[in-house]
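Single chain ahead, written as structure tokens, the form predicted on its own.
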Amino acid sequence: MIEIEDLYKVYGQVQAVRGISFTVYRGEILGFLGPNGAGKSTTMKVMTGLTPPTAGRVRIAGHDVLEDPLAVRREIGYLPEHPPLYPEMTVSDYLDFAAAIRAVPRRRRRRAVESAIERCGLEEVRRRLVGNLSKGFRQRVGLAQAVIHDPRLLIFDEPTVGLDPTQVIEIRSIVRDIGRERTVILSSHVLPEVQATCHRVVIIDRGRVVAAGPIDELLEAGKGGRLVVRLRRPPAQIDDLRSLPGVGAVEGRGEGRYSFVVPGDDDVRERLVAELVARGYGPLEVRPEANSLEEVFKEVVTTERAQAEAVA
């Protein structure tokens, strides 16, 4: 659905966007991730047709987005940080009118219009001004137009930002429901909210891509060999702990648990089992922790900064 080759972006001196490389399959739900400043929106606005690429190709559905704008467009569905509302209009009138610009035809246009306001759970609002909707309800009705006229693609730039956490697991909702149906990206700030609604994720920072693939195979590979340890007798001073032999580093996490940083290797973690039973701390839970998009997600741009002050 989305080819990217080699995507640059420059506002005079400034490179927002630096050879960015990816793609994004038919029914994929992509998270797409990054800390301020990463070039995501921009890079999702060169998508959009919104501002052109300085550099490299972007495809969407089979088409350029150079060549062929009105047919990309046509394609995609765009829920920005800040939905284009007009407050003075009623949700129904809104959502005519943003059908009318899509270019939704006549006949269909009241059908599409109750079909999004099925879609986004508009009903009680329906007659309502926008202005005098809730945040919640207005991000609903940003996600309605955004879908309003059928696109295969949905580009969702912080979908819930400023909702409290009813509203975004109603936004939530909304969205899984959405992507069973099309292609969907999603960028948030909001990281257990990708983690629970996405397949797949990339991650930018300073415009490129510093880790991208299954979130699963993310997490799997960011748990860097961390053990959670419960013990009956903590020692006094976390620094016995951490003189233990093949131990890298040790945190407290409260309640006699520890997270421990060992070496992947089985025998490692056995020996280290057998020396906190001889010491006396009377291990009562030993396993893998669990690790989160939150973490892996500052690893990598911890990681690739260290990287690139190294190498300046």
The other form holds:
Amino acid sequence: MIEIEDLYKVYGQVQAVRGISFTVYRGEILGFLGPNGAGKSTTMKVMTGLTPPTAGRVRIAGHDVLEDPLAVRREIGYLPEHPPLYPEMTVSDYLDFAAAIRAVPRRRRRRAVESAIERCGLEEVRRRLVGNLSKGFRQRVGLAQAVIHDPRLLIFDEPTVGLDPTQVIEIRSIVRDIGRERTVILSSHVLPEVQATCHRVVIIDRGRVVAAGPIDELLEAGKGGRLVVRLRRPPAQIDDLRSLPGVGAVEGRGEGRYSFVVPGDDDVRERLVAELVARGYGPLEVRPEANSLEEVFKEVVTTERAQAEAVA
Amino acid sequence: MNFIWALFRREVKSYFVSPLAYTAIAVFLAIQGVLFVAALGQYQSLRIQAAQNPLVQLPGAEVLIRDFFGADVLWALIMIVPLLTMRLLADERRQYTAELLLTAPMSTRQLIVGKYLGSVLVLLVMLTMALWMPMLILAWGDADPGVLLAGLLGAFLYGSFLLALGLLASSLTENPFIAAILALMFIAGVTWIGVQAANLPVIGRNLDQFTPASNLADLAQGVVDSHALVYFASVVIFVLELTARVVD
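In place of the form predicted on its own, the structure of the form predicted in complex with the partner chain is requested.
Below is the entire complex, every chain and molecule, led by the chain shown above.
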């Protein structure tokens, strides 16, 4: 759906994007992740045709953003970093206007507005002025504006930034709902955001892609091979645990919790639990220590930076 | 065409839900009213003089209408146009709505024309509301209605040209206040060049054809010729094209 090849964007002296390439496939929700100032918004602006690339190619549904900007614009719905709202209009007037400039034919406009209002949960505020709405509702109006013409591709630039936790959950569920039958690319600098909504992530830092892949795979890649174990009747001596099959080092975490280092690729959980029961320790919980995406992200970004500095 | 219509409608609505259009229209009517009353007073004293002294020639009452749509409207519009145009494009940037408009599948020219026509409608409303003053002269004086129509057309064309300049000014900044100042400077600059050109010896008279003020003056005199129409249409198109380039 989106093909980005070796994209560069330079603003005066600043190289905002330095050779980014990735592909977004039809029907997926892609998380576009990076610290602030990594070049996320810039890349998204190039995708929408708001700003031309300095070098490289961006194709949206087969149309080049430079050669056929109008065709590109017809394919996309875009929610910029700041929702583009007219404070003096009512929600339904605003959406009607958005539908008109998105080339929704007049006879289908009312239906388009209704379905956007319903999808984004705006029924109760449809007659209110946009300028008087809470931040959460404004963001929803921004989302409604992006889906009004039923585009195949949606580009959301930090859709939940600055919202309170309840609003964040609501917006995420709307985004997931929208992503059911469409392609979505969603940028964020907060990881739980991406973990909660996306199938795949592309992580960028300082204008370059530093990691890309399905979320599970990225988590796997960072796996340290640790198990968290909780015991009802732990042995008096922690050393007794080190003799367990397949276990390397053991760290006590207090209250019967332990962290086992499990070297090797074999899954030792079954044997381990049998042994724990046999010894009468009363295992309550055995689970792999989840590597949060947060850690992966930090790790990827810092190692990449270290390498870059080593080269320089 | 649908795009232009949608933009036009939004623009007009936005003018009339904010105090901006009302303020601009009120100020315009006040300026025109004061100038009109002053002109009436002057004409009255001229008439008294003419009655006492046969050597003083009394011009027809038409002169009042000519001034109303000539010099008077020129001054009033210089004050009002920057108010009307300052927000047109500057606010789109400030509110980030430019991103909405520029990612829509329409051309920049359609965007500019739609917004421009919105401001032109306000001008039209404004001029129509001022119309009762010269109509008094028609009703109680010996004026030619043709002069009134030509004058109205002239004021409308001249105002439309100034609106285009104001729109250009608004495309250059995201601060409406700076946009207003810039518009004022553009308008003053164009007016000044017009005055200077007319004062140049010999070629001045030829150059004069190319200044907005002299084209307005012709129309205000009741002379409708295609020259002025073509003139205003082409300068407006030129300035709008320039604005579209700036926005792109």
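Rigid core here is just the name for the largest C-alpha set that superposes within 1.5 Å across the two forms. Numbering follows the first chain given and starts at 1. All figures in this text were calculated on a predicted structure; none of them were measured in a lab.
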- Align both forms on the core first, then report whether residue 234 has a C-alpha shift of 2 Å or more between these two forms. yes
Note to self: My question is whether residue 283 is one of the residues whose C-alpha shifts by 2 Å or more between these two forms, given a fit on the rigid core.
What the structure shows: yes
When the rigid core is used for the superposition, does residue 28 move between these two forms (threshold: C-alpha shift of 2 Å or more)?
no
